[in-house]
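Read the single chain below, which is given as structure tokens and is the form predicted alone.
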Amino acid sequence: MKRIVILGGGVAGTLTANYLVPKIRGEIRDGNVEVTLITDRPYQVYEPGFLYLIFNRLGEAELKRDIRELLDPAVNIVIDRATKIEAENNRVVTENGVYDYDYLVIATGARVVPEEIPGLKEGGHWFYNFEGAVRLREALAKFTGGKVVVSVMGVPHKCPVAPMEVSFILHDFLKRRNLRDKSEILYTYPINKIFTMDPVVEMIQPMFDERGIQYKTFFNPLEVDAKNKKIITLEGEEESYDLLIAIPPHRGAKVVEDSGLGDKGGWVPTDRYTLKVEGYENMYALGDATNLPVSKAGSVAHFQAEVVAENLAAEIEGIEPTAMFNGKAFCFIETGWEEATYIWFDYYTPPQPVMPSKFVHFVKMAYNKAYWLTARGLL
């Protein structure tokens, strides 16, 4: 029988055993296969859905759903905790158990480390995991005005546009609560300009400027002093705030540093096409788990579920793997409470930004109510 474990219960492993499960259904049925999938969690969160949280525009109950409702029913489903991969024995031991494999797929995630700036944890905010979106969102409740600072504190991390995303809704939301003349909003990125990619501040930056919202690049975060409300910068800058949103530093998987795969970031060093562990045969890595140079966002693990799961259908036949992952990234961009653009590129195709619409506002709306479908492997 080949072992097929998949690590991680995010979109990307759960897309990558439900598209690949279908692919190899008689195996399975015939005891030729397993496919396990192993997660720290029984429940799967729609992260993407913390940036409607904080402004009470989803409830904690439309972004989780139970792990074994998500998954095709041929999938061993493992509840557990991954402390170590031992690649050179074709084995993840778990704080339970240990499990055997002939292929391993990592879809392990990224994590904040807001530990890594001192005085963060005291006194900022951020919305990229549950329980900081659920913090934020009472702050914001309670906000009278006053300055509100922004800040990306280190790439990569998950959802690149969020941060600008952030801004613009935090713009409306002031206005419509009468506190838009009350407040300031100053977006900081760390190189020097206000994102990574031309196409997208050259039309990002006039809209700011048309919204009053205030930027600084070269902005490197090395301390929060939170008695006294102040950024401290790598730069020798000083920025005082009343709210502080921040973007924290990400880091791969605590398993993956501690099982000696990751680089000095715990990124999975992956070949851009094929998605290989570099120097593994039996090892695929996809999502953010990665080191590629494509967004960690949601899109990007579903385009390379797709890839995976063809080349492991592929590899349990004894056919030659040949699918191979092209860059593909999608991403809706919020403008404002009502209105919103969207962005697709790739390796060989740099992003063109449409002029924002409510049209693709509510598209994304309705997306964020059809993701469980997305999950599912049906949308």
The other form holds:
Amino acid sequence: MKRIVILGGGVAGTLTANYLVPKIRGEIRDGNVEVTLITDRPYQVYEPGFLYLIFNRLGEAELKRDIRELLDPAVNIVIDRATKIEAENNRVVTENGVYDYDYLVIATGARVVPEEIPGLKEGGHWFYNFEGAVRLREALAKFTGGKVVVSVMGVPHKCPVAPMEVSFILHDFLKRRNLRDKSEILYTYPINKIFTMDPVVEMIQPMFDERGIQYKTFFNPLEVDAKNKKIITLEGEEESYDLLIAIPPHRGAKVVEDSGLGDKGGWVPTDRYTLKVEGYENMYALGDATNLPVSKAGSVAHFQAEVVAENLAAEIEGIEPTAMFNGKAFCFIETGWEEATYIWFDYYTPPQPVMPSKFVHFVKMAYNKAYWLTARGLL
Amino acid sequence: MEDVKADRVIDARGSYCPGPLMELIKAIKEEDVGKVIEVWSSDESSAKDIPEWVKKAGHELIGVFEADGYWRIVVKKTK
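Next up, the form predicted in complex with its partner chain in place of the form predicted alone?
So here's everything in the complex, that chain up top.
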């Protein structure tokens, strides 16, 4: 019997399983193949929803689903924390067991490491995990005016456009609460422009200017002085704040690092087309876990899952795997409380944002509800 | 100057903007004052962006040298 182990229960792992199983259902039914998904938590979180949770527009219950509800019933679900991938022995060790595999899919995502910026945990907020988002929601609800700094403290990070989105929505949130004229918004970015992609910069920067959202580039925080509410940068600058919304540094999963499979950032070296882990014929990696020069975003994981599922099914059937990932990504960009644009791009096509509109925003709001159909492999 | 000996070489070839710059920034955080760091990048924009950052951050740009299909950007941490 062939064993396929998928490590990770986020969008990448779940979708890979749900796309794969229907392709090889007969083999599973006949006992020739077993698909096991290992995840360290019994539920999945719709992380893009954090952007709405902090402004109290979506609640916790809407952002969580039991993993069993999302996965095809033919998938074995193991709720356990993986501690080591023993690539040389083809097995995954968890806190409570050992799982041999013929094929492994690494879908372990990214994690935030606010501790890499001294003082950030004490002095800052973020919306890149549940705990942080809930805490930021409270801080925003109590905010009575002052200087808000939205600071990107490391690249890469999950959802590259989210820092711009949070700045735009914050602008409207403060306006709606009659606090905008008592407040400043400052957005900071580590490189010499406000975003990595020029076409996006060309659209967004004038929109920041129109709204009075200030920005600073080449801004790399070294530490946060929580007591005096200041950010100190590597470039020798200091910036004061009343509310700090940080995008903390990110790293790959601990299990990847502990298994010696990651690069310096803990990201898995992955072939940009085949999605095989470099140097391993029986291992695929996708989603935020990889070192690929593509956005760490759910849509990328979605498009990659289609490729990995197709290739795994081919390998099971004894066919040469030929599906290739072309770098495709799709991102909505909220540009206010009720307007949004979107970009799509791939390895060969640069992004071209469209004019922001209410329509695109409402499509995004609808997608926030419909996401669970995506996770089930239906949309 | 091209043969200056670096204390640390970062091979960021194959990584795209802003990868090489972010790797240099990480190295600057980690190294002691006076150390020489050399970044290898196959992304041409690094040859422009990295010197710009070095100037803003107040370190010393020793030089930008074109090698076989990539750029060597040599920086000294001065503070």
